[in-house]
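Below sits a lone chain in structure tokens, taken as the form predicted on its own.
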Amino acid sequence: MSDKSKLKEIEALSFEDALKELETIVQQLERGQIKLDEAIAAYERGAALKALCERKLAEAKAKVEKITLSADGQVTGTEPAGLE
């Protein structure tokens, strides 16, 4: 699988799926359960998964921050987060 197709596959993951896979990779690396070459590939994939999770969290935070409130604190709607 090429690097581009690996990145596309990672980009298609939900936050929850990416986080679960990242946790699995971290556990494998911590336990030393994989060979060096596989550990390097797993680390690289883990870095890409971490970046995806961080980006998705930032996007979610921006959306939450764009919820508009009235003067008395009631939710009045939302504004586009401007991330797209």
The other form holds:
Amino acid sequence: MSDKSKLKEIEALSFEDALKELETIVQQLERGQIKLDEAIAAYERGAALKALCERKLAEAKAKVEKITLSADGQVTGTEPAGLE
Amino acid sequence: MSDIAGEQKSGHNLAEYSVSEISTALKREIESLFPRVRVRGEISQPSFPRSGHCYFRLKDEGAVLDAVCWKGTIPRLSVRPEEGMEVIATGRITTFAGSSRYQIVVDSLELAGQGALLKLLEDRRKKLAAEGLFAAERKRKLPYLPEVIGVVTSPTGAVIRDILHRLNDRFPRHVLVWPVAVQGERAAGEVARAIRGFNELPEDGPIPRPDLLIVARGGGSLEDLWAFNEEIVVRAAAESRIPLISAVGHETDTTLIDFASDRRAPTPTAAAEMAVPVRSELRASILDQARRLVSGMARELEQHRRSVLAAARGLPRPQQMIEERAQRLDDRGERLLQAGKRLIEIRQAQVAQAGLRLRSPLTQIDAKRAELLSETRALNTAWLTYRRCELDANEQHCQKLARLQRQSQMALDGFLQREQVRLDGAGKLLDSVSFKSVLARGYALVRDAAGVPMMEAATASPGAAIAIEFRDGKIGARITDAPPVSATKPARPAKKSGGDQGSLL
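And the form predicted in complex with the partner chain, for comparison with the form predicted on its own?
All chains and molecules follow, beginning with the one already shown.
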């Protein structure tokens, strides 16, 4: 798997999966039962996962929209909810 | 009329109605009497023909009342008519002239009383549970961190505000609110429609499809919450492909949607807490993971570095390794060479040895000769040694012998002297009688060719060679047949004396 496709694959991960994998990698590294080249690859992946998690965290912002419906009940779109 | 009346022979004074007239009169009368009534009864034989209207009967122990609910009204009904349902129907009483019936045209239906509601609820729960709508295996796991949260609730009121507030406290997210009535006749339909509507949003459409739904309503009476017990809502919740949290009423209120939802939240606020994790905690957790990642990697690298160093200590210098090997190669090469040579030498030696064993006869003879020579030498030596010993041994004998010899010689000499004297005497005597002395007196001795003295003339044949010895020597002569010149006395051959032959003893 090339680096690019690896990165792409990480991008597709959910926050939870990324965090879980990061935890797994950290545990493997901390146990020290890992080959050096694997350790390096794991570290790189861990770093990418961490970046993804941080970005997902940083992306968190509230956006509240209200679904608008046509007269016959079809979804026409959204509008700012203006609830707060 | 008058004509008809006039024809009445019986004298009746009653007005005569046609069926239609009486029916119309009744209809008018009844409708004016009961324009709006509430009738309590149990629903029996509900039917929903293709026309879209709904027919059923209300009954109690003693009577039956036909009921009809027009198509346009049905969506507004808070309860759908079901067999055995205890309801209070509100509407007007009218008649159906076509078959001489009266009936109630229902505007609205409500369940009759708590007990009836609870019984209905329980019956419905059992029915839906039997269909498997509430089965545990249908429950989906909520996403850990949904990107978009769809909220089905009233756009006004505290509920949506509570949810949004708690979401923002924990983890601000994109929230889509699908406004619905949460109470009243339209509520169930709208809630069900909203749940389905969210599910029907295309994955990549302009409106992001939520990955989590919250169906929420604040607290209220059983009747207030009734929309969330409606089958249409429960089915929509059960069928939702998007994980769904129900948060209807207070903690003590349980509606059927709670059985069908994937998680039940006791309050709308609790639903928001279930929906998202706390961002600050996650951030801390990730920072911790990142720190451990770095330190774990550092430790890992350090460990490998130490391993490498430790391994390197045991690693000989390449130069040295090469030198050692080169030396070994040289050694082996040399030995190989030597081995070749030695092999030849060994073979040569073997050949030589074999050759030695295969000696030529000459060599063997030489060897034997040499052996013989040496044996001879040894024998000689031994002989000489022996002789020397013997000589040594004989020396004395020899000396003794010599002495004896000398003594005997002296004795002999004496004897010889004496004998010589005797001999001389005898010799002189002999000489005086020898033929020599005859010869000296002038006689000659004739001998034949053989040297034999010729005594007789007869023996002398003419031509024979003879020797004539005179006093002073011998001459050769030949006999002739001529007569002797003078008769002379033939000389007597002198007898040889032993004058010069004297015996030793």
